[in-house]
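Let's start with one chain on its own, the form predicted on its own, as structure tokens.
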Amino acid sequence: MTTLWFETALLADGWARAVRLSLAGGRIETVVVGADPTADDQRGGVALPGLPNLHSHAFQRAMAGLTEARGPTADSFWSWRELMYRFVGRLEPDDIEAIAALAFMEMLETGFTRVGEFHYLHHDRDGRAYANPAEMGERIAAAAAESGIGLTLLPVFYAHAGFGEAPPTDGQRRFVTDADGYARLLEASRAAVAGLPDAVVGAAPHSLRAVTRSELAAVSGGAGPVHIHIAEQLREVDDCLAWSGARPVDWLMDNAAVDARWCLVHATHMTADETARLARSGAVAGLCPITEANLGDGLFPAAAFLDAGGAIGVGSDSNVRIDAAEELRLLEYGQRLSARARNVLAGGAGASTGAALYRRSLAGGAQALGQPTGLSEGAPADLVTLDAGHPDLAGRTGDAILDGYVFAGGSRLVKDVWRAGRKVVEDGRLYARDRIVARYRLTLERLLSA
């Protein structure tokens, strides 16, 4: 058994002083408040539950900074997507493992302790299936094992290039599958993650443009989380209207049994009625503020959605920049720019914005990824410690600590990280950092010189 003692910790029922956590079997066995430290305790300043990252495409970490030169016409998500298709055509299984390991390392070092990997790169470069349908999924699992991050693997069902069963394009050949192939992929994916502690496998119909109504029902009908991209771009909304006469979120609510198992990623462009319907469904809105800003998606109607009782979580999506605190900060700042107001998502007079963002993202992320979180007995021992001696936390107590973390110090405040009871980050560095970075550098130098 490992025992940890903290000056202050954010427990399920609020902040507490002098907290001892006993860890065993990857979980928190006991929580004692008001404890005196002992010689056997590992001591820390501020302890937080680790934040879930509910939406990632790990391979896109290798594209960070490579798509920032303007094209011959106005750039958009759709022109970025063509660049992504060209890049993904080069990747081999070893490359995926090396890139994912670096992405997962950076997640842990900034305070994410579990990732929802929305995994759609399934096939070989020529589009043919690997002998093992989960060859690429096994590489994601290997990267999770090396880094130590918790994994919710979300194999993607992707059958069509657009609404109305448009045939896939050549750039999508590594993604597409059919119902039988997807069933084999799910079975192989469960085997791929079997050796990881508390791994989860869910389902991910890519988007409404990539599945039919019957395919959507088949893919989403099993157990576990269901994640889908939706209403990210205005063109997607227009295409959905032209195809069905309904907007994407309305169409989904009318044609699928959306409930608390679901995570609707982005949901950027909704009417007031769609916003209220999504909130009532119990599904989580998966928000990725850094990527949504980078791709020019737009701003999610967060204030209205939260006022309607909606649940949110955050994700790193394209991994152009991986930083847990920055996702939260940018989520609030986007709302401030839109509303021309401050502390938009605080949730009430006198409430802390940083605390509201952190607590909501903890709860929504845990729901979306199918694993509980929080510093409570029986929960996974996934926790982050902040440097209590950092200037940005000077004199701070309670929720002011989270305001200091989210809006001032950010990821540089992250000191140590435990995942499933194992310390994987110490003094801001993952235990395997040097090895992971060296392999990533060699991989990118080869890919970019080809």
Second form
There are 2 protein chains.
Amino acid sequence: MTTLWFETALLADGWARAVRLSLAGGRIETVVVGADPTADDQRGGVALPGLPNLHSHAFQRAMAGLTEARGPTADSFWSWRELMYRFVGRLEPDDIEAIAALAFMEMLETGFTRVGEFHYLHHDRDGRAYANPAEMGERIAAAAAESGIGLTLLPVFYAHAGFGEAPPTDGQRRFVTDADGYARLLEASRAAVAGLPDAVVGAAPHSLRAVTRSELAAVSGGAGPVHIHIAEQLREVDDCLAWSGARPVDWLMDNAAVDARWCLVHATHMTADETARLARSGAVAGLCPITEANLGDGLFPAAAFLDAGGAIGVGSDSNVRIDAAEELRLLEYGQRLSARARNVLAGGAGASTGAALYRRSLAGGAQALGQPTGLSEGAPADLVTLDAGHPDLAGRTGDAILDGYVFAGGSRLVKDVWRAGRKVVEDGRLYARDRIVARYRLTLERLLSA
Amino acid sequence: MTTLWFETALLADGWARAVRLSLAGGRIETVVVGADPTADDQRGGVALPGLPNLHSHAFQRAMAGLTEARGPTADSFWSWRELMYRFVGRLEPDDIEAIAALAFMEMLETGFTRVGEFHYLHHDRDGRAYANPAEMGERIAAAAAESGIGLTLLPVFYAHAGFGEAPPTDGQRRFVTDADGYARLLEASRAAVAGLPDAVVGAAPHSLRAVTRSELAAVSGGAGPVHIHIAEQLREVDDCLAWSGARPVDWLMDNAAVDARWCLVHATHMTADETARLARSGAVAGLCPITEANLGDGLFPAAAFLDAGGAIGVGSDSNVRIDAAEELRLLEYGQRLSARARNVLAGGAGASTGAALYRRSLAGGAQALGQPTGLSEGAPADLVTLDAGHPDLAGRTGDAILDGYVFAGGSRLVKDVWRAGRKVVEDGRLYARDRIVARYRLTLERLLSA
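Same protein, the form predicted in complex with a further copy of the same chain this time rather than the form predicted on its own?
What follows is the entire complex, opening with the chain shown before.
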């Protein structure tokens, strides 16, 4: 039995002082408030539930910084996607494992304890199926095991290059599957994650571009989480309108049983009516502020969505930069810049913006990834501790801690991280850091010199 | 004689390999490219010229994270300013020194080597002049000496609360001076920085709100840098229009001899014509992307300004978060989000956005702060080294290093910092870190419990 004692901790019903947690089987067994520390307790300053990262393409971590030079013409999401497809073409299963391990390490070191891996790289470099349909998924699972991160694996169904069943392009050859292939992929994916504590497998129709209405119904018909990219780019909105007469979110609401199992990733471009419909559906809006800024997507109508009762979570998506607090900060800053106001997403008079962002992203992330989070009995023992001695926390208590974390100190404050009851990060470093970094460097140097 | 040797370094005319620098008297004496390292050389991986931080209010560092909860009504720049005035009311000279030392330490640790301190807190808590008009300026200088940062001190002239010579408010009692008092302040400020290597004193009319036309002419008539806040908020634009019939930047161009000595801080809200006028003037636009996002100011028209040949630099302003690479990243990301495009500020086909942002901010920052920067003979020996072993630099050379730094790794990559020929940061930590943090914590705990 492991016992932890914290000066202060964010529990489900608010901040508490002198909190002892006992952990067993990777989960929190008991939570006692106002406890005296004992000699056996491992002690810490501030404890937070680890933040779920609800949307990642781990392999893209290896492209971080490599697409920030201008192309021959004006750059956009679409020119970036061409570079990404070219990069994808070179990756072998070993590369995927090495890159994902680095990405997952950085997630843990910067405050994320579970990742939703939206995984679409299924086939070999020539586009042929591997003998094991989850060859690549196994590598993702291996990277999760090595780093210790919680995994919700979301194998992607990808059948078409555009609305109206446009045939897939050569750049998409490693993604494409049909309904039977997808059923085999799901089954193999469940086997791939079977050895991981509290892993989840969900379904991920890639986007409205990539699936038909009937494929969408088939792929989303299971019991677990359903994730889909939607309305990230204006061109996608225009193409959807041209094809169907409806905008993407409206089309999805009209043509699928969207409910609390769903996570709509990005949902950047919505009308006021779509925003309200999505909020009412109970689905989570999966926001990826760093990537959406990097790709020039635009700004999600967050204030209106939250006012309408919508659920949100955050994801590191392209992994160009991995940092939980920075995702929350950029989410709020985008709203401030467009509204020319402050504390836009705080949610009410006197409320802390940092705490509102953190709490909402905890709840939405947990819902989207199919595992509870929080420092409560029965939840996975996924904790992030902050350095109580850091200047940005001097004199702070309660929600002001989260304002200091999100807006001032950021990931510099992350000290130790516990995941499934195991301490995997100490003083900001993952236990396996040196090995993971060494392998990643070799991988990247080979990929870049190829 | 100190000699340094780097695998690669960003020189004035581009990247070079195997670079040896010799330092003497706080400056770079010689630069040799293609040199073999000798046993006496201190070796490093990647060397960059340190970035100038052209706009800081150091004392505001102590408010970081404390204004991120919503007030009784909707928050704005103006409600934030009220909180800031209240905080200002409590600060003693010892507090200023402790807070500035922490801010300057964080600047050095995250890649800034010189700061333009826009310093307006001159009088005691009751608004009475200290016996030494530069009592507070001396504390800023002491903090610069303790941390080692280069200082361009910009004592502020502040006479009125609003356009049309509105009398100052009680919240502004510690800032206000008249022309004679400002002359004494400037002289005492020069004495205060006399012991610092390569310090500069400039003039800072606070804003068009705070000075009359004739005061502006008198204050800006010297030889050094002239810094002024302008057009940060729409209300300021409206008030200026109501008072004068002209927008702030137009009014300034019509009524002052704005030239390359000037730095216009923010200049957020400009028409296309004002943007072109400012670019043609040769003045630097002092951009503060993190603070401008935090305060909900809006987005500077950067693409148009650079296309018109304008000069830019960056500043950490409110110091809510101090991070050189993050300032550059947010500058570009704001442009991407509004233009819905990528690599907006790269400057041309094939050009690196990270390098364009870094080079422009080096040049504009040096111009605005009145000291050259760059790894060239005669310049202050102000260098930032990056960890060449970091995954974000694996396999990168030349400008791609700056893309990896600005967009992916950020300040995590900063390893050692040399300032005026002295190594002040090693492995990311300022040599005086423990002492500075301990004093800051005591200061802040007292201020917050008062």
